[in-house]
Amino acid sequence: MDISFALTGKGYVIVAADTTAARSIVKMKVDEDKIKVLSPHLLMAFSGEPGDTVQFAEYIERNIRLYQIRNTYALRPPSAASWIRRALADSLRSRRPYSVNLLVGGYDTSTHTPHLYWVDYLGTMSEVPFAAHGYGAYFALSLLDRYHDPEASLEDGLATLRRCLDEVAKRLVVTPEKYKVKVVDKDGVREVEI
């Protein structure tokens, strides 16, 4: 069970996913991190299947550092969100598909400006101002839409997403012990503890 959340801000993208590790009933593990840092100023956020989940984001994570290194320059956050949903895309037509659901933050140095991306396991894509997947959307998306500001303050921001986990421990039946969250802005990426 995956729980990961994301918002944009002024400057800024907030990205958070639970840690826990689990199939089943069984807790296998606590420290798992399901937020990959794909580039200085990109991550991603991923939940589905175990096997599928960590072979997709290495495999993006390695596809877009090759771009770097042959094009002298990263990706940027559009045009990185558009091949990972043509990835996923073309692995939904193969007999391997991936059945995995990505949250795609980004800040574009270019034109200063922070983008989010939710894309789900059949390579549905769209360009969102706060996301989430699994079991905690249910209980986060509408305090997402009331309380979301996309002129807020990074402080404000993290504020807004305690809501949201606070809501989460205190709704779901199985709640996530921990979170680890990525914020990624003009400076990069940096994980901030909440």
The other form holds:
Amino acid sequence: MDISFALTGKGYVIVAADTTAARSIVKMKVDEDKIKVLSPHLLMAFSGEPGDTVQFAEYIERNIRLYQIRNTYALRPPSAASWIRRALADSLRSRRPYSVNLLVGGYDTSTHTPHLYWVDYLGTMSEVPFAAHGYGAYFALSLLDRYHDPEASLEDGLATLRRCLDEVAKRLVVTPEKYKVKVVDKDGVREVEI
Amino acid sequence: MEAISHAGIVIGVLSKDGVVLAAEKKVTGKLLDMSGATGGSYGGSGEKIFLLNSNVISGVAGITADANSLVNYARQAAQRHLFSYNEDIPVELLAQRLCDLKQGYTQYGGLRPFGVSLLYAGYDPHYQFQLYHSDPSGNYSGWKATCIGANNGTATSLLKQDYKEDISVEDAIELVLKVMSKTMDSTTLGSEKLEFATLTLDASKQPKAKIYNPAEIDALLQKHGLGKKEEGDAAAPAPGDLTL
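Moving from the form predicted alone to the form predicted together with the partner chain:
Complete assembly follows, chain above in first position.
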């Protein structure tokens, strides 16, 4: 039931994910953070099988951190996303694969461009201007098709995200009550209220 | 270290829009058959300058057999990085990989270290154009202009004298050829004694390594007035020589 969205704009990526942790029909928690900050300019929203998600996200988080400590500079978003995809693809071919879907958003400080990658548990990866996972995708992608602007300011980008969240609230049978929204741009990562 | 100080000199100069490498080939003798050498091919001319990855070229000085082994290792390390991260390996990382290997041989007993110094000329988006030097002990350092091999003291002082900040790649080529002509034993430069390579950016801002083939080296030397003068005239057939 996890829902996550992400969209790029002029020099930024917005990543949003709902904050509910549920088991069967019961809500267990309503303040779960499903967006990991992998490096000063890299975000990853994760969803899927509970347990797998956190395990895999922490594995990625620590390995990205290890790369940063070992080498003089952090991985750039395209390389980080490629490595994460490889980890999922290798996992898929193991005895017990992770079933985790990801949205990887980052700001490349050497070329000054935002990057967003849609990754699923099969190891599919594609660089996209906007993306969604979960039931929210059914409602939001058409809206994003219509309203997304790669040159939009942060305010306009957040307004577009707002449209998606409102549509989900209006149409989906079980709607999450809260979302966590994080933005990454040239100044790094920060959380915004929506 | 001894082998390196007798090896043919390798000079590298960094500029804002490219890196230049030149190397002196020690001619073993007139009877050595070089016709089979893959002069100036994609992977390098096979003796002193090699393409390690699409964004890095290197010049080597020291024991050739050791150098070949290191070049092979470097190419594999670069491809491994490409496989894992889908990007060209950053230049410093490649230098580090090789230095980790070299350092290992100074520490464990039973084996001798690699008798090779390398210059790495490369490009990556983190620090743009870069020039590194590594020695057999596994130390590495970044340079604006440096050289390894015989007479490196003379060449270094010449580089110190004539290197300018914000030098262009064209000026860097000229500087390298000038220093090369002054430090090499022979009076005239020619493709049989010189290897030459540049790394620049192409129209789509991707790194482009160019390892010159013998004909291109001779043409370059002629352009800078350092090539053999009389040979060009002698080779051209006189009009009277034409026969049907």
